[in-house]
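Listed next as structure tokens is one chain, alone, in the form predicted on its own.
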Amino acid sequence: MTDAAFALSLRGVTKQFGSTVALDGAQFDVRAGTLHALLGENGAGKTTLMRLAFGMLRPDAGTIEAGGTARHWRSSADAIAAGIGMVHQHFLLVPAMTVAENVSLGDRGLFRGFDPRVAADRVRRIGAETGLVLDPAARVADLPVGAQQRLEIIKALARDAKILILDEPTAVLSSAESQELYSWLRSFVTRGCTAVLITHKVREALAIADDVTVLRRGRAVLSGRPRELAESAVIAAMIGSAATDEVQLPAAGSTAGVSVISLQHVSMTDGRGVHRLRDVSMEVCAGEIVGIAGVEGSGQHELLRVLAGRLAPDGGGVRLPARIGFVPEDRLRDALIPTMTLVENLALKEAGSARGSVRWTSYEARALGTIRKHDVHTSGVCSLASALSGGNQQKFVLGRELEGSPDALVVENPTRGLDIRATSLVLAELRSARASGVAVAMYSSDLDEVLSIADRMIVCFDGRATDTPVEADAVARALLGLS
């Protein structure tokens, strides 16, 4: 195949951050008019490779070609001008602004020339052409995560992107939202455009992609058409054949103890007067994992924050233990300060109750213990949180919250953006916490995942929480309000 047939090509690409080699002569060729899945462990170099393609980073060595032409990006603005768009795992949106304002932020020229009517018409036109419909006047802070992702795609399309890179786009989407996204991506490439999907979901990648590439330790170790690749071979390429025996999903089943968290007739209304929780009563007991499910906007996020003591309801009774660990969905916004070290981020856990001088030596020892126990890949406790891959950030947050054996642990999409091995380790951590007597409440947008580990299920619908059998059909019906 000639280079001209590739929409995007990176050859012999090397990128190093300090002593860490992120990419080591990586090669990645994307055929024009295809959907290409890029797989690999956390830290394999997937996001770094695509940030080079998008002009956010510059390679130390190697070449980048787009449309058969060698490119030397000065910034992402050059890549955008060449028809490349990127939807990042953590959205780059301004919550206080409207949909139309966010779409217009990247335009050339001064923002004071912004015309709300023109901007709104552009959003509506793209929606009519693509099916990605959003209210131009909606404030981003009020949008559910699926709508925010649509907005990121609309931003790229507004700049005439013909090559679209998506970094873990289904990490926090429900099964229905994921299928909707995949359907749109299919229509996008059918029109002659090209898409690159960074994902850790092997089965989905093999089902929807035209081509698959696996990165391992900064190098491309496997490439081919899905029909030519066995799932086991892809997994072995991702994590190494010797490690595949380590990948096991934890089984459900426990003996619950005393009640640790109790909600009685809890209700809550948000700032716009919308009822988020309605007469919710539930318990989470020691030594059990309570799975929580709900389609976006059903009240599950508010419920989790009430269970974690982060949100006070308007009415009803809440009984919480003294020590609760909380792993929020968006680690960079709600769990870590990226510009701080791991030691400092661990110390933040006790910032509200600490008094006197900071005992940094103690925190350093605790951070080192967390890193070792939870297999966090980093150069040391003084590394900035931003220097870690997304998966290692997540493992550090979970380890921090489990430190000291809390009475309860509330986790929201704990395997977001994690590869197979990291996902297995995180689920094993939750099972271990349950075995040690911790009361665990877990929400995941991946229904199969939460069903694989939950002892009991609570399904949220229209602000109400219903006990549901730990069965896929029963949960699916309850998600639609049919229970």
Given for the second form:
Amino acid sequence: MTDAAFALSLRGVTKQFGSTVALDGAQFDVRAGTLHALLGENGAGKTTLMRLAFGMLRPDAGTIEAGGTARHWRSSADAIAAGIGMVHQHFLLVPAMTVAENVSLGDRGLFRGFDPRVAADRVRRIGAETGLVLDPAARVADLPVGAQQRLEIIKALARDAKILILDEPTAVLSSAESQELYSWLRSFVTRGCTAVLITHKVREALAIADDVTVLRRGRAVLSGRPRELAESAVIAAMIGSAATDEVQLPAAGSTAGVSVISLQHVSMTDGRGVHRLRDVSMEVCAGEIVGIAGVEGSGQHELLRVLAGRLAPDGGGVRLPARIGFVPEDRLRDALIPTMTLVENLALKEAGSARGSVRWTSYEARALGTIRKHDVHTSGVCSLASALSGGNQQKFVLGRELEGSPDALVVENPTRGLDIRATSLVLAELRSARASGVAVAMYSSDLDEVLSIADRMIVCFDGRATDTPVEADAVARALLGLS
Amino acid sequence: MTFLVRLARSQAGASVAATLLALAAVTLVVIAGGYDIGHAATALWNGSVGSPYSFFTGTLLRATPLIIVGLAVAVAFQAGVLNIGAEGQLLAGAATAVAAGLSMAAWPGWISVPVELVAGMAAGAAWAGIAAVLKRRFGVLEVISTLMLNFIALFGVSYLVRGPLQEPTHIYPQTASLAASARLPVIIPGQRLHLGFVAAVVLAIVAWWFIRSTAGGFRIRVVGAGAAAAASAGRVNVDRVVFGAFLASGALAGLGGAVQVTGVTYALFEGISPGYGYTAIAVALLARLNPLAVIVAGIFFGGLEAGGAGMQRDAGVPSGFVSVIEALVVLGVLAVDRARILAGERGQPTTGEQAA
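For comparison with the form predicted on its own, please write out the form predicted together with its partner chain.
Following is the full complex, with the preceding chain placed first.
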């Protein structure tokens, strides 16, 4: 097969943001006239890869080819001119404007007048040709989400897109709308065009795509035709549990102590009325690490916050200890205040409960103790949190949350964005917390990681939490709801 | 210029650098306008600090409301609340303080003056409270609601001085004057500087201590600097802190209005505030929201306004140039801040980061 048969081809692309490696020599080939699903967990690098293809970002290394020609996009305008369109996860529409006006936005020419009738005709023509029908005069704010997405696609088609990239298009759609989108994409590729679908929904991807590529930690780890791939193999590639025999069983004699956190029939509904947690009962005991796994959006985000006492469920019983440490996934948003010093960030821990005057000298001593004990590399306790590297920020957060011997510790993707050395240090901290009797609950989107450290596993699927053996195959099945 | 760059690297230096740049720019414009810059500068100097009268009755008298209202803005901004309605809250405070004072003409000063000031604070807090409730209940942006409330307050004052609060002869659009006992005492014989200036300085020190050393002040800062982290890591009730800071800010602005009517004008009329509530935003930004620095910035702007009046009177240079300086100072501070953020993003270590 020659390169010309690929509509889009990214070879050895690497992209780094600060100290975080988003893509690490990824390879991605899309055959012309196919629907290609790009799978991967949150943070695997899917969106970054497609932003490179669309010219929104430039690769640090590697090549991009479109239509058999090497490309050096200066901006997405170049990619659009070459016939690539992208539908972003968060729509880029002007809600107060009409459908026709939104389609015309971005037309070239400063002094070319905007003619509403021409614009409306264009929307109708695209509708007639492609079956994506929308009222050109409708205001975008009045359209349902599915129609807004159709508009995003129309926008791309209006610029003659032959390659369409859709970032998590079904995340906001009902299942009927999803089916509609999929059958339209099928007809789109039948006309000789090409579509790339970024998703983390394994089953849907395998059902509708011609090819799938799995991205994990910035590398393409699996690629092939759906009928040649087992669902469990794809899941394993996504979250990394290829080697079943490497799985460590719980250390002999690890005896869990008394129950520290207990949830009884907990349920929760989000603002849009979607059930996030359904009848979840679980316990976390002193001196154990409970591993939590779940494909994105299975309810683990909410479950962790309920366990950490950061979110009150709608129903059910919750018993929590007085002191719970929480290490959230997005540390620069939810754990640290980047513009404040380490002393202030340590004091932040008690900001909600403190009364009277703040004893800064005591916090300074405690911050100093934390950076010494947890080996945080910094110029001093008065440096800003933003001045630390990601690994040191995480060590500081962990140290802060473990300070004052908490009864329980809840951690979410604690090694996200860290290099290997920092990762092993963080995992060692969790083990030593367990040894000192802390009840630990840990979620990681990397299955290898949780399996290597957990004493017990709980898998989230569709808002339910199921006890699962600490074993890759069983967990992979439970992740799909197959147990 | 390298001197300015070096100066801008420090916190206070950024404000000083911005001020020097603004003064330099306006100097050029004044020269280009054909005015005698030496004459103008002398008049500015004489009008602001050249004599005891111009310093106490010019500069410090004008600085008093700027400091108090500047604190109001600083407290709100620290909490991330963009209260730009200090002008309206000031007017609400002024009107209420006058109403209270007029009804207590027969009372001794040690009762009536505190009651006037407290009434002003309550009215300012209530006026800010409208926007605070709208924000908390419906998510209305306070930038818009507080700005709109300024206009309502302005027309409210117009109504009051022609209606319910108009002086007994019903000729002038203003209230009757407060009784001598209901006024803030003058602190230097022969000058008009009143006790309100001392109160402003004390208040700034208290606010500085509160923000720096108390749990409540720390909550305000963490909510302003990182609301998500404050809620998650600190378990701070963000809504409540924002609401409280909003009301406190309104109370301070209302106090500024009450001090102005009880210390300077002794009556309510339409032009009672030449935009103190807006200049106070510049004061707070120049002070980088530090209450102690608000004293300095308030006196600086008070001096500019007093000197600007002198400049127009003695040198014929429009006092509007002073407003240009104020605006340029704010733009300068924001530009320097932005430049520093950009420099930080490019990886220039500000605190000697150690890679790990």
